[in-house]
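Next up: just one chain, as structure tokens, the form predicted on its own.
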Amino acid sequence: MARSSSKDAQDLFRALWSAYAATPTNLKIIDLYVMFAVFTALIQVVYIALVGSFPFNSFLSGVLSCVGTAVLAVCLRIQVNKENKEFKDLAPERAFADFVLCNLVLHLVIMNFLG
């Protein structure tokens, strides 16, 4: 049963591949980046868990700017990609605008959250 098992995996893992290798490339980088923020973050929790947690308010910050990204990066993915009906009608560079005001506001808040 074992082995049905992994071969079952096997196959789910090539049709995951084979299926994302047809993904358009902006939608790949925009992977990468929501992968990057995401690592980031875990890096930091990482950091806190090893060194302790002096400036709790830097770690908040840093993660939540971290995760807040990932999650705006992802709303932008959703809206750019072409098979999404839902936003046929948007334009990728309205997206766009609404991902850099969003990223922008964001921030300000995190670095008023710092002090």
Given for the second form:
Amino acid sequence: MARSSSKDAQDLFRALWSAYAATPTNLKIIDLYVMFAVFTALIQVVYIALVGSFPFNSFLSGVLSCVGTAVLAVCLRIQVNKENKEFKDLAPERAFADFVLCNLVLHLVIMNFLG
Amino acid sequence: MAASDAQNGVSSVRHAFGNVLAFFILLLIGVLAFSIRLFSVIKYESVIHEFDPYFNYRVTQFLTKNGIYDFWNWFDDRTWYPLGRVIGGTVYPGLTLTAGTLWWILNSLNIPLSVETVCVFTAPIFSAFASWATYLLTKEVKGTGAGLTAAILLAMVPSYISRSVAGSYDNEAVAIFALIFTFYLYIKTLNTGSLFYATLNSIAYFYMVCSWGGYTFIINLIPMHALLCIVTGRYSSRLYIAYAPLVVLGTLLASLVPVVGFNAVMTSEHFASFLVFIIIHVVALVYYIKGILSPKMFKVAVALVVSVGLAVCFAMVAVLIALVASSPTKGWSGRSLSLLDPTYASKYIPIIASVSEHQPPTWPSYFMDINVLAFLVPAGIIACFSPLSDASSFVVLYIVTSVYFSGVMVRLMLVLAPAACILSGIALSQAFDVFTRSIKFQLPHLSDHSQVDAGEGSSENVVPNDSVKADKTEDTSKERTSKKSKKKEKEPVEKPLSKSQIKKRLSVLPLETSVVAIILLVLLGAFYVVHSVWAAAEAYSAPSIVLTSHSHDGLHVFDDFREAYAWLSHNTEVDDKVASWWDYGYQTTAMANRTVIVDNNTWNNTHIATVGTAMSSPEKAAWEIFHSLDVKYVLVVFGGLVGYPSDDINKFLWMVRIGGGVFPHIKEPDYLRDGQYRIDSMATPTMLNCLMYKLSYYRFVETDGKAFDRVRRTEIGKKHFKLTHFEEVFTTHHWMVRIYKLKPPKNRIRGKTKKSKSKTSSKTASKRKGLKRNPF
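For the form predicted in complex with its partner chain instead of the form predicted on its own, what are the coordinates?
What follows is the whole complex; the chain from before opens it.
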């Protein structure tokens, strides 16, 4: 049982990897960006767990800015993905403009929590 | 409708004509929504209504005078004396900022309107906006025709009128617009999957958070809908784009509003959105992996992930529960708890329960407030299921939840009204759709189907408009019977409707049936219009600070409240403190500009209980309490002479209850004779000696010799008495407001320096006894 599942897992990861390798480079870049944002958020959460969330506004803005960035990047990824049939008539430029606007709003809000 | 037009290949000219027509109809709807709310100005005057609007008005005045920064930092020392209140941090600023901005814009355009005028007309303006927002929302769900019908229904739904007549300057006035507009943007984002609309959506949500505490409804309803979509297998990447950015941006924006602050991430009202936020990410990941893997490998992945995922989920849930449990009252505020558990408020928070608009509604109030919509809503729900889309499922969820909430609190009928309008709009529009189609199909010279839909769209939109003018004078009894028969008709009508969408040509209703049904529908609309206009003119336009009554010798106007407040502002010192029951706090600060002890922002129960205790204590004890609060004047509202039912004697039991909740020596049974609240000769001595009784009925016998109370319809129990610690300084024309001054403390009698203390007190006591005994 254990062996078969581990073999399955290996197969699975291989399949995942090969499937992922086929994605276009620009999507991979976005994925890296998302990973980075999530990773930053995780670091902050670990810090909170260890040290405490004293300046709560900093914690809130820090974590949520990372999460927000990640979420928006995922949205962008969904929209520019060529395989996604739902957004065929949405130009990637338009998607990127929306993404920038959304980020602008997000970070304007974040700035209010500074200090 | 627009979509079907396009499908049928209607010429673009006709299409453009439809758009222009729709635009003008919308314009007229806006005018209608605005003007139907002006009855209060025409019948009375341009004046702020009721209680809370006076506070909002006062805040707006402060804002326009001192600017936004002083507004945020405003510490108000004229209320809740001696505690004061931080206004900037405890008020939902949306309404005041909106009106302040309007005023500022108008003034910079050299239109010199007073702040009061702007405040009075804010609500009608925003109800016009709200009906446009309803049009947009319903258009996203079911097309233009339904949108227009829903908009016109919302423009005059009595429930919404009751909160947004000119002068009713309250949070709900702008909040309903914000609510509908936020929902519209959510649906729009859901339909288009555009990040641009998602941004707008979170900004609209921010406006809603600014405006009203009811924003928690949005932040729970939208996650519920997202969850519903996921569970029913309707997940799409559009849903992700509509939901995930809203949660992040919305949470951040909400915590910018001082009154919400970190509550946006700390209280349970918001946890549902975070939970669904996590769920939607897991689901999104699953769908992504499913997309890139072969089905066989996906099965393996599922088997693998389920075991790991379950463990993670349990950990998450455990963390969440721990978080919730660690916060007091499980993180729920009293008002929300009283929503989830309708008996909660009456059990634990008498202050919430004492407000009449927090009571559950009665059945007639549904008919009063949404009228025929109550019958159309079920048809609309059926129409939403054929075919079910993401948007229509949202509307169904909206109506279901809001029906529940309106059943808990009368006040939340207001949230139900837009949903009822949207669904009724859909129902009416679909019914017209079916009928007109079958008529045109059967009339031989109109069998050209390409024309059918276009003509139909416009005729259907105009129908309610026509009915406004044409059928106002219709006999109502006739309409009622027609409505009943129509209701029977309705049921069979809806089922062919769903079929007819699939195979349009095949199921056509007989000509006569459709004509009769259309006439009945128009009559139904007329009935609704007549009722709404009546409600706007008669039921909901009273400003409640100016009262009128019709009697055999003509119209009487009771302007006692303003008389009393004007007296206070002219005859008392600026820093004098006025004590009254909390209902009149806002008005006293706004109109008389005097410091009050408690007001309608019931944030400190103990303070209110102190005033309640004073009102239910005998004179001396009450004097001591008031004196300790530095009170100079006591104001009571008394309706016994003119028969004004919501006076202090009728509210008195709540004072006893709230007072007794904090100070146990006040016991409710002491004021009741055999469980009955009475003020006649059968009343208990505690009741007859309490301050509220004395202040209300002092010298009352002099009016007619019998001291007959017209509200309680009885002669009062104790007619002749004198006041020892208070003196009457002012009573208004109709005795509705009576103002008393606290007598200054007695001077010590010269020459009896040593033993005076005990002696004087016993002396006053005996003196008082003598005085009391005198009349009998």
